[in-house]
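The data below hold one chain only, encoded as structure tokens and taken in the form predicted alone.
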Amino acid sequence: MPQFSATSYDLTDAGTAQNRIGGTWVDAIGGETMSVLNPRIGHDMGQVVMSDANDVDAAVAVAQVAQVGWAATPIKARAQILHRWRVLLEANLDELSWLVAHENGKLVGEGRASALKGIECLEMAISVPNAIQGGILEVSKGITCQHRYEPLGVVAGVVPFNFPVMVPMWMAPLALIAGNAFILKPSEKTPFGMSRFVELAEEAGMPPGVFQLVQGGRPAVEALVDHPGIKAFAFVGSTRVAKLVYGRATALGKRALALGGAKNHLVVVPDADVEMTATNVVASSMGSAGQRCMAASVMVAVGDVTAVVDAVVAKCKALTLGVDVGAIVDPAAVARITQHIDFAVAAGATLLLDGRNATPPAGAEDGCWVGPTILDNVTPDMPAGCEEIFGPVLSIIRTDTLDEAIAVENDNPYGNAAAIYTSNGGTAEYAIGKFEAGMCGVNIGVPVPREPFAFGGWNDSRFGHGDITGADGYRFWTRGKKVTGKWALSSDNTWMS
């Protein structure tokens, strides 16, 4: 795979995305290709195979061979070759980074951002056998106990558009330090990073097989699910098919854990401070153009915060398309943002900003452009209030109450994450425990746990047990195996010997 060539947002060629299995780059069986757009642009970058259940069928062929050998090395050694790993993706991080904006539609420096904690997923595995690794106990004179996590064998995992490089370091250094062979299935829209991160994983000495990519659509999905040599299925992407694909895979008997979507609260009270929620709500709601499932998509105001309101439409007035706020996918979002923004203002919602209409940067008049919105007197059964939009719109909830407020977090389907702004302990204490929402944020608007901590929702955010990642992310990808043994004789009556 040539190495990505842009040095900035001009509109590059990245050739074709192909299939890495056994360590060749090779086109879907079928022949069937489809182009990948640069939102940006709006036009072509290139093209993706699409596979189909032959080519998931030749990829577990090879990684079932493959795991044998890699599940046999030392644990340490994997280690070594994941850390190799880390060295040559921080070496390429510019690359990466330009390569991620251009067929995502983010800022280069979100780009950047997203390798990066990537790159902090990976240095999580690496601390696996430092960190989690089982254990052993003497429970009796003796006679010990012990704990061992032994690999599943090959494992997979389907990821979405948004964070193309991100969201499969959430699953790939775990299942692979735990000693699996994973196949991963990027978005189609956004197959070129994870090509890149796979080659350099090879280059820093993962033997072929181990870790390989099948690009494609709905038939590559369906048939890593349905595979009967896949001993575990992770999924990212929307609450609709998060709930298909673990439904599908659990029938089958088979380990998965599915998020889905999202619709964050931002709890506003009056005492919070006006110029760090203000900022902070801002780039919450419009960071990544608003397509994150940690957006917070709803600030729910508590009483008088209008200054908070006021501060934040300037701060969005002033954000700059293209240099401030990245693309949209592409035109199919485009119109469902700018449906829900009309379907809201049909509904009686005061559009405090619009960018429906909003002047894309100079040279990219032909890309999916949607400027920062702010819809105000929202009311949580509104579309808008209640559905993930997936784009750089705020929608404001208003009621009395903290109270009320929590009850607007708490009566949505969701559980990802929610926030409160205030300067007090107490509020923000009480506030916390009532949340039903898996993770939290005190004055964080995106509350993302920093590695060893773990990602993951509750409610219709998340269809499983445990979290992707963290300690509970590698247990996903093992099996527990106890030993009890007894070697030294020992004359003790106990009810053990």
Contents of the next structure:
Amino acid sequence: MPQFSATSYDLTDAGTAQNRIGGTWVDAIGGETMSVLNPRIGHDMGQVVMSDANDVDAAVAVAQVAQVGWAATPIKARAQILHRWRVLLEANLDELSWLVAHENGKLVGEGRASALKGIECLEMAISVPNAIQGGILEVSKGITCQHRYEPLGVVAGVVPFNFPVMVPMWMAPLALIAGNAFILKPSEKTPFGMSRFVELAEEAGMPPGVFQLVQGGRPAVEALVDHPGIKAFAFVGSTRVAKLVYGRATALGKRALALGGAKNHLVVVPDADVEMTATNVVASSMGSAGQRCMAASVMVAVGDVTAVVDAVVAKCKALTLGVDVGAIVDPAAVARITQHIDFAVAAGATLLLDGRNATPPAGAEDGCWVGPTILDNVTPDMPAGCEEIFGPVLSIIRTDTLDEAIAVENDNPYGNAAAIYTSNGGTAEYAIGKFEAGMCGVNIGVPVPREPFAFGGWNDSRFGHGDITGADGYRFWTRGKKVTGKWALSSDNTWMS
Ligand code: NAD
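Condition change, the form predicted alone to the form predicted together with nicotinamide-adenine-dinucleotide:
Starting with the chain above, the whole complex follows.
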């Protein structure tokens, strides 16, 4: 794949995103392709090949051979290659940021931040040999028990459109440092960013076939899940698909972890700092145009927090499309988001700010845009109060007490994130202790844990056990081997000898 030349938002051709198999760019065997939209401009920026089971077969066959040599490479040497990869990613950060901005519609600063978070996950993997060793202990006279982490073989990951390089980097570095060969299926909407990541990994010394890409949609995913050569399967995407693929993989007896969608609640109580809370709520709900699984889509206003609501509305009114808020991924998503707003208004919600028909940036009139939208007096039973909208829409639900607010969060089936805004430590501890969510924030609207603290929700936001990053992520991609041995000849025997 040629270097991506854009240094502005102008429409730039990225060519065709192909499969990377055995260190070579190849078309899908069936020859099928699909257009890739630049959502900001509203015109195609390239094509992606659409793979099926034959392409997955080809990738797995190559990976099975490559994995043997990779697993036989000492972990410290694998870490050196990952370290060189990190250096190359940093050196190419501008290109990667623009590429993500173009394929996803994000602002370039958001593309950059997501690439940097991906690099942080790579750093976590590089530190594995120093941080997560096995263990050995003399458990009886002359007898040792040892725990080793061994790779699983060939493993796979499937990712969503909204963080085209960050989410894959939750998976790939930990799977690779463990000695597995990893096959990634990017979103067909955003297939380019990881193509450059894989190319740079090979430039850093990753042997061909160890980290491969199979592009496409549902047929490629199902083939990866079903292939007997794939030993573990990780997924990040919507809850509907997460449930499907998790059920399919585990029915085959496979190790699987599938992260799903979210409906995150920010609970604001009257003693919250007005300026800090409003700034944070706006950043959380409108950042990445609300297309993040950690976005605050509901603000639960406890009692009289009029000053915070007024400040949120004022700050959102001041946001400019294309400068402060990026594009929506495609026309279907624009239609879904606007329909949610229509339904909420029809159901009795108060529209404090209407982003339907907001003015697009100059030169991007054909793009996919929804402006910041704020719905007040939403109830938890309205779709806007309980379903994932995945757009720049903040629903405000009113409650009289903190316990009612916590119940709103906990009655929702999702469990990715929840946050409390208060200046009282006791109130914060009380809420955090009660929230049914895997990632909680105190005065933080996007409580994504920094590595090594791991990423992972609860309930309908995660199917399977453990988090996807951090030490849990490493354990997911490995299996423990326990070795009990006796070398020393000793007359001092115990019951174990
Ligand atoms: P999606 O579920 O539509 O697609 C995700 C992946 O699944 C893509 O690679 C796609 O090709 C594939 N896919 C789609 N339909 C499929 C099917 N029927 N069978 C098999 N595979 C299929 O999700 P999306 O629209 O790309 O991404 C947005 C969703 O991802 C949101 O719900 C968001 O909350 C979620 N997400 C969750 C997290 C998290 O950590 N929990 C992180 C990022 C995004």
